[in-house]
Structures are given as structure tokens and as C-alpha cells.
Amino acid sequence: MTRIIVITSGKGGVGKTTCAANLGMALAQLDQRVVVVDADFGLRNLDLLLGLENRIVYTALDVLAEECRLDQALVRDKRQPHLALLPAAQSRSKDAITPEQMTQLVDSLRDGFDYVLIDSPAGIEMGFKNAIAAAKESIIVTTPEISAVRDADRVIGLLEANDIKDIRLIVNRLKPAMVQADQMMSVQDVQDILAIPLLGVVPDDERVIVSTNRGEPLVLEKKLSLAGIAFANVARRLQGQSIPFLDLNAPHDDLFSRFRRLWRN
């Protein structure tokens, strides 16, 4: 049975598309047939992170307009045969597609793939509504910052209101030293606020910038960095494996004390 998972956040810039690219590649490395769908019409970036930008001929909108077949719009990854990308149109707005059309597109992908990962645009407007239209599961990506966590909490409410109950959390760009110094929320802080199951914790890593610029997801490295290991572990957990979390968390105490220290600092 095909799993349809939307990867989303409330705030932009939390690394959601990086998560989508790395999880797509990591699941494909586990011999899963994966298609990553860029639902950010007008601002597509997923093709860049996968290094596939020069191979795009058709987009999802061309499929809907019946100007090409679905298989013509799918861009097969040049390194991993189990991974494909359905690109968004870059020159159109988020209103160029409706939730019904997104559902139609995703339904047409069910037969050929084990996973459909939908990379949602930030915010809660039409792009978000399109991205979640066909999803049955969701991964919330947030950084350990109060504004990002607050927006993530809002998105969780919207997902639940749209009958997406299987919602899990990735805390991205955690800086353990700052957590130890009470200058950053810990993973436990974030979990206490959002109250959804933890799927992964990804440490802050400058190699993400290099990876993005090269179009090579971190999980492709021969010697994985901690962030690369974290993404690979998330993929295994999605597969149902019991994988312990990397030990990146600082000791924590009660929630009120943590907020008090954060505001003071």
C-alpha cells in the first residue's frame, strides 16, 4: 500500500525541503520506490537540492493540462533508480492548481511507488491546502525556535482538522552546545509544546549548505555526517524499524523554567 506523506511546517526556512530530499533518497536506498512531489508552485527548490534541475522538461501542471503523460513529467534520479521527482511549475502561482487536482495527481502515482512524499510550501494558504489534500500522514519539520514551534503547533491543528491524524515530528538544526547553555530549546521542550511523536532529530550542520549547492543529499556521502545519519535513521523509522535517537539532547527540567531562561537570555 502506497504511503502518502506530506512534509510541512508553519514557518519557512526550517529545512523542510532538505528533509524531503534526504528522506526521499534515504528511503530509495532502502529499496523503496519513492516519488517526491514538489508542491511549492512558483518557488520550486526540490529539483535543485536533488541536482535534477537541468532534466526537467515537463511539470505537474503539464500533466494536468494533458500536454504530456505522467511518466514524461517524472524525472528519474541519476544516481538512485528507485527515486523520482514530480516537479512544480516555477513560473506559475500557488493558485494555478487546486486541492482536487493535487489529489488527482497523487492518486495517479499510487500504482508505481511505495512512498509519495509531498514537499509542502511554508504557510497555511492555498499552497498548504493543495499539499495536504491527498496526504494520509504528515511530518512536521521545525527548528527549536519559539516562532517556528508556535507556527508548527498551528499547522498541527490544521492537519488534524483535515483528518490527518498520523503526524510526526522532526526537530531540525539542533545545536547541542546552545541547548546545554540554555540558549536554545531542547528536543524535550519542543515535544512538550507540540505533543506529537518524535521521528528524528537532525543536528545543525554546515555541510547542508554544501550539499544544497551541489544538489547532493547528505545521505549520499560515503562517510555520513551526524546529520546524514539522522536522516538515514528517520527513513528506517518510517519503515518501522526501532532505531535509537542520536544523543544530542541536553538535560532538561520543567517547561516554565526553560521558557523563563529563554526569555531572559
The other form holds:
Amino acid sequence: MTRIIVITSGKGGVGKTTCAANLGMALAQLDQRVVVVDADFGLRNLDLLLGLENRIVYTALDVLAEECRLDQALVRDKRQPHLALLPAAQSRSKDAITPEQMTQLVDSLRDGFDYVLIDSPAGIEMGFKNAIAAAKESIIVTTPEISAVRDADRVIGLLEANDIKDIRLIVNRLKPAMVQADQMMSVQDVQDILAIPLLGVVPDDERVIVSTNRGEPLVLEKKLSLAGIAFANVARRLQGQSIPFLDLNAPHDDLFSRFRRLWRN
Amino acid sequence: MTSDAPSPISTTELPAAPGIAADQVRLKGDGGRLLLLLPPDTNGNRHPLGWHDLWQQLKQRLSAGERFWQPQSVVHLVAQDRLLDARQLQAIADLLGEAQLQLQRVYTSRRQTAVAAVTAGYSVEQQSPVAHLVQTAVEPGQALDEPLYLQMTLRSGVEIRHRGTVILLGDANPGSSIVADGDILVWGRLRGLAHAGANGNREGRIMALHMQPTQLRIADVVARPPETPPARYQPEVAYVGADGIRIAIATDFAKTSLSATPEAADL
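The form predicted together with its partner chain, contrasted with the form predicted on its own above:
Entire complex below, previous chain first.
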């Protein structure tokens, strides 16, 4: 049974594509056959994060125009043979595809793969409608900021209205030190509003920027960073394993900060 | 906020109470059967409800109120002067089917809708459009609709409008709004906008377990939440007092306000 999961958000720049790339890689490391579909037509960058840009020959639009076969457009990852990418076209606008075509495309991917991860554009416009058309499950990515959470809430409402009831949450770019200092929304605050099950919490990490620029997902590192571990855990939770959430507070909880908290309370 | 002296919060007058849009899908119990009332198509409304919105509304109603009916209840569709083709009738029947309801009879004043319904095998009752015109003439003195019971999370961007009291079991998130001609009861967190007594009735009340709205409106009075949020939330009731919207702690509200004569002198 192929699982079709759309990764989406309300606000842009919260890390959807990073999540899609890392989750795809992490699931492939768990011996799942994964294809990540870039549904952000007109603005593709999933291929950059996976380091596959120079290997793209055909895109999803070429498949739909029957200018190539589906397996010609799929880019296999060299490091991880279980992972493939279906790239979007950069030269065309986001209206170049309809929800029906998207459904057709994803349906044709069902056979060869265990997971179809769809990287959706942000917002509520046509590109978003295309991306969710074929999905059965959804992962909402948000940062702990009021605007991102508000927009995520709106998008959850839209997903529910489109009969996607299995919606889970990734809180990205959390800064535990700021949360402890009461300067940032905590995961609990985010969950209070969104009221959907939590799939993972990813701490803010400068290495994410390094890894995106290099095109090497975090989960490929030999010695995983905290963010890398978080992504690997999310993948295992998707597989149905019950993995406890990381204790992100641990490194910050020294004697000094404890005293400071005590003082404030 | 102390219990004995309900604190006024900053209030301003609304320029005009916005009228409730008459166009919404309603479900109404009626002696063992369920009436599905569609809004009229041509009622002098500036924005008649399109099929897509109608469809979304019906879906929302069905997913939010399943306690109202027994499974396999019979539904009578009151389509009034709305034009429905066979495909749309089938879509409605399918939606009802998913909620374990059976569409059986269609009331309509349009011949084409009647033909489509007969072809699809439903009983049809054709009403003359004249009867409908007479009905709208007596509308001004209308009583409130029966309460709308919702069990869901109202998310950002969702607006509930109802000509009666709205009861929400769940949270109303920031960015959502509830507009009711009657009272609004939120068994959960109220963080969006709530407008009670929207038809101009200042007796409307807004109650919530956790009153943290972006704005409260009762009839033509508007209130913002205080700049400094309270340290702890408890069930509260908002009502119109002598100098605008006041908020009282729910457990004291009965003592302080219900027993006293209502402050309706300023109406």
C-alpha cells in the first residue's frame, strides 16, 4: 500500500522543502522505496537540496506532455538507490498543471514506491490545490511564530475540507533557549492552537544551511546533528514506530539558566 | 477581573449592525425526519450562494453535527427556488449517504429540479413560487432558528453565521469568526471573533470556558480584549451592560446578572 503524503504549510520559508528532502532520504535509509515529487511548479528547488540539479533531463511536465516516459523523468539518487526525485519544471508557470493531471501523475507512481512525498508550495493558491489533490495524508510544517501558526491553521482547515483527515505536525526551527526565556512560542503553544498530532520537533541548526547549500541532506551525515536525529526520528514515527521526542532542553539547562528561571518565577 | 464587579472593557459603537446573510444551508429536525433547507437562489441577495459554497457548507454541517440525528434517518430536501441538476442532486444524496442519511423527498418550486429529482427516483413535491413570495413577506418578525450545535475546531478563515444561538464544542482559533442572532456558547477556547445578537439584539451573550477573543461584538457594541491578558482564564460571560460590553465570571454571572432586572432600559 503506497502512502501518499503531502508536505505543506501556510507561510513560505518555514522549511517544507528541507523537511521533504530529509524525510525522503531518511525513509530511504529505512529501506523504503521513496519518490519525492516537487509540486512547486515554476520555482523548483527540491533538486538543489538533494544535490540532483545537474542530473535533471526531463520534468513532470514532459511526462504529462508525453514527451518522455515516467521512469525517464525520475532522477535516482546515487548515494541512496531507494530514493528518486520527480522534478518540477522551472521555466513554466505554476498554472501549467491541473489537479487532475497531478492525481494522474501520482497514481502512476503508486506501483514502484512505498512512499510518495509531495513537496507543496505554501499558501492557498492553485499550486497548493494541485499538490494536495492526490494526497491521502499530510504533514504540516510550521515554525514557532504567530504568523506561520495562523497560516498553518488556515491550511489545516482547507485540508480537512478536502477530505485529508490524517494531518500531522512538524515544528521546525525551534530555539529551545529562546523558549526557556519565554521569547518564543513553545511546541505546546503551537499545539494548543493547531490541535493536531505532533510528528516531530526540529531544532534550529546552522548546519541545515550548510547542508542545503551543499545538496547533502542532514540525515546523510556520519555523525548526525540534533536536527538530523530529529528528521531520522520523524521518518521512524511515520513508519509507525513509537520514538520518544528529543529532549532539546538538555544542553541549555545548566545551573545558571535554572537559577535564572527560578528568579523569574 | 474580580467577581463582584464585572470590569468593563474598552468599547466602541459599531457604525451599523451588519445583517446576517440569509444564505446558508440548514438542517432541521422535524418529527422524526430531517429537513435540509437550501437558501433561496433569488431572494434579492446581492451574493446568492454558488453551488460550490453550498456544497462546502453542507459538508461542514454534516461533519460537525452528527449528534442531531439517528443513522438512516430520512431526509427531505427543501430546495425552494434553487435550480439543481441531476448531478448536483446526486452529489447531495452521496454526501448525505456518507453521513448515513437517506434522501427521500424533494420540495421545489422549479420544474427542472422536479424533473431531475423524479428521474433520480425521489418523491417530489412541487410548490408554487407564489407561496414562497408570501413567506418572505412575513419575514421581519421572524423567530430565531433553533440552536446550531457544532463539534469541531473552528480554524482560521472559517466563518459560522447562524440565525439563532451557536453552541461550539471545541476551540475557536484566532482568525475564525462566529456570527449569531442569538447567544454564542463556546465549550473550549474562544480566540477568534464572536458576534452575538447580530440582528441588533443587545440581550445576546457570549460565553466561553476560556475567553481570549480577538474581538467581541454584541448587537452594535464592540469590545477589544484588555491590553494585559489575565494571568489565568476561567469560564466567563460577556453581556451588554450600561456602559458597553462587560465580562463576568460564569459562576457569578447567574447571581449578579440573571436575578437582577435586565439592563434593557437603554434599548
